[in-house]
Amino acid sequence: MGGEEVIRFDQVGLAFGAHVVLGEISFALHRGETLVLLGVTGTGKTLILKLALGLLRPDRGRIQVLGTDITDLEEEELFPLREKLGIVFQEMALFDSLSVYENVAYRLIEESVHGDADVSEEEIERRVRECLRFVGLEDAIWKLPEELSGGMKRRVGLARALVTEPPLLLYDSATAGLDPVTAQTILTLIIRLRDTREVSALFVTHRLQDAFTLAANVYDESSSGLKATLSDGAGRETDTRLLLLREGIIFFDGSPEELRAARDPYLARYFA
């Protein structure tokens, strides 16, 4: 896929002491594209997210996010960039004492009070309700987190990530621990974002079914659901690539079609 790059890793390496976790990692994520990071436990998938956020610095190589080289930036220099990112982690870390509305609005309120943004209360409520409506939880707007199920909390976390209208979303095990129906709901929302708002995403998961769902489906506006697009080898592109990490390097980076055509023994075992 061509187009503007929103993330670029260029020969990035990272080690903890003598243990090399990532070596010579290079890839690019383009606007409107979803890149699914796969690999067994300990291959460095979540570390790539932390590097993209500037929470870790690489030992070598360069990292660019939204056109900015963040490799050598200090913590305070990273704040403006992080405000442009949406982050959805497995543990949503909602504020227990705040309502769903207050949790989702938190960043907007902080930016209005302590930052340069001047967002009215009416605009904050409009955007919060829009995001909650997108994830199907507007009716829960005044509930507390303790009144929500695990899947509802995950959807509130997604709404909170969307409220600043970020061009880039980072997902770390967004469906882990959820029942199949709720996990499918989350994936449908992610695909809807990709296909209707052209939001770029870096999606870390150990669940192969998540990767294949993202890669093989498009959002169908007419039914408000998913439509398979790869079952017959036809249909429109899903703007989704799969990247498999193995022993600290990128072992595979390509489209679902390229993966299906691969004859490598390791890939055959991994995706069996």
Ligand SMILES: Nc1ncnc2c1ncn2[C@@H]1O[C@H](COP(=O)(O)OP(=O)(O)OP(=O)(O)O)[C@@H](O)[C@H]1O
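None of these values were measured; they are calculated from a predicted model. Think of the rigid core as the biggest set of C-alphas that the two forms share within 1.5 Å after superposition. Positions refer to the first chain, counted from 1. Compared with the form predicted in complex with this ligand:
In the core-superposed comparison between the two forms, the C-alpha atom of residue 187 has shifted by less than 2 angstroms.
Core-superposed comparison between the two forms: the CA of residue 80 stays below a 2 Å shift.
The angle of turn of the smaller rigid part against the larger, between the two forms and from C-alpha superpositions, comes to 19 degrees.
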Given for the second form:
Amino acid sequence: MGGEEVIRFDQVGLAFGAHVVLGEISFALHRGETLVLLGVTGTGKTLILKLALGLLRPDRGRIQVLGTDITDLEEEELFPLREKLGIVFQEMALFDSLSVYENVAYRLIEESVHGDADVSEEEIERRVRECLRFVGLEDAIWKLPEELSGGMKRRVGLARALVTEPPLLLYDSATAGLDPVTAQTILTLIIRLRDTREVSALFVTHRLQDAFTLAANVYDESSSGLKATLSDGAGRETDTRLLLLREGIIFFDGSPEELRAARDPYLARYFA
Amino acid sequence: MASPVSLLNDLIKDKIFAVQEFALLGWQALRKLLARPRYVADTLEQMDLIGVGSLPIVVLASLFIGAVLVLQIADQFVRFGSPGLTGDVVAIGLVTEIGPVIIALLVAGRVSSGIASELGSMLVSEQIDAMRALGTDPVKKLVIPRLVATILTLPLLTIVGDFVGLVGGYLVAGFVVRLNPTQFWTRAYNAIEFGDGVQGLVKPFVFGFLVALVGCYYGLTTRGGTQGVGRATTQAVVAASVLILLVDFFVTKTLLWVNEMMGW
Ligand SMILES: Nc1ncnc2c1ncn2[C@@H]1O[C@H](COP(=O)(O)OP(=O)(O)OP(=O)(O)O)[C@@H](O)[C@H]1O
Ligand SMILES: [Mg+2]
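Target state, the form predicted in complex with this ligand; input state, the form predicted on its own:
Everything in the complex follows now, all chains and molecules, and the chain you saw is the first one.
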């Protein structure tokens, strides 16, 4: 840890009318680190991700992403920055008139339209297939989103975010509504990206076991699977921290061990 | 309980805000018109949807508009004893006013509503946010292709419509009211002067801009889920239609003045 900061929130506040959703949020995400953002429903987790993307503007405070202060940037100045971010939306937000292939290839096709990357069609298809194989959906490549189940859509959303291999990923409930096997596959993927490519991630979830899986496992090259940190002789720490959001503030920020050591009744109830 | 005065105040503020936003969207679209990236494929697809898609309804409607104009006008001129003037009046009326306005209204019914509902649905299902998050500017990817496609195809549709309208008039002149159809056609053709042609072609450009921009504006400002999409769609058609009629008056006034200045 202690690498450069990829996301920094400084006393960020946001309200809708009289409803103050985010009171004062400050945290930092470092390169190669995974922050798990927890909190009961409606506490503003999705809003934090949208703020980090510049889709919304905060009422107060400052937000830095990849070393750039985005608080006052114009929409147009944000586009180059957003190309380095991948996001999985909570409601998927797939383009419903485009096929799975076109959804996943969207960024690659956009880049060739922009003209700053000359990717051939075969290359695009190869990368899209690779990504879809990864989430176990290669067979659905020519389907439309309406022909997919909820969990399949979520995996397409994941593939769409990953296809350009961005250095910073934002996951909004990426494992919600998935069977245990697929959820585990996705967690393994996220841990692999974290441990082998130094991908930083902000991971929103309702599932506590996700947080603990992320915090307690490292990627093992030899078995291409997960390995619990405890069995790792070096006692290596995973670069994973937990953030708990409560009533517009960060109520807890620390490692799972610190969490277990804490004696707060709210935490005890939340993590019971 | 809010007083009527403060309600009225809010209403006026809302409307002024809406006009501001509308103008801002138009300004952004114009400013980014030639900026890269340009979505040529999207524009061509929209031209096909908007232009080719509207062709059948424009042809059918124009045919009957020309026909009914000759029916009415010939009836009057026969009474005044100068049926030959029918061709002049129908041609000028059709090319300068009736053609551009009615075709724009028809296209508004199809296109403003279509754009508003498509963009509105994308907005409420977060697809616009997804697009922005993936690094695409919705103004460039969605608004400009629709704007350019409508601005380019509406004048073409109007030319086709004007011609088909005159054909409808010619048929009625020949088979129904028993004017001299050849005379109708030559008089119609000769009546149209350069200034009329200018009016007939400038108007559809302006209307095309309005039709597409109103659709985009209502689509991109949709609030309130599926019901909101329905509301946006209706409002887009109403607003586009009213704007076409209002703007037509001012454009006509201006062009008549220009016409006089230039001696066309
Ligand atoms: N556009 C909006 N207008 C008004 N209020 C909003 C808007 N978007 C979000 N909110 C409010 O902000 C709060 C936080 O919303 P957010 O979507 O971030 O919750 P969340 O933590 O992601 O919840 P969940 O776990 O259910 O996804 C909610 O109380 C919601 O009512
Ligand atoms: Mg949420």
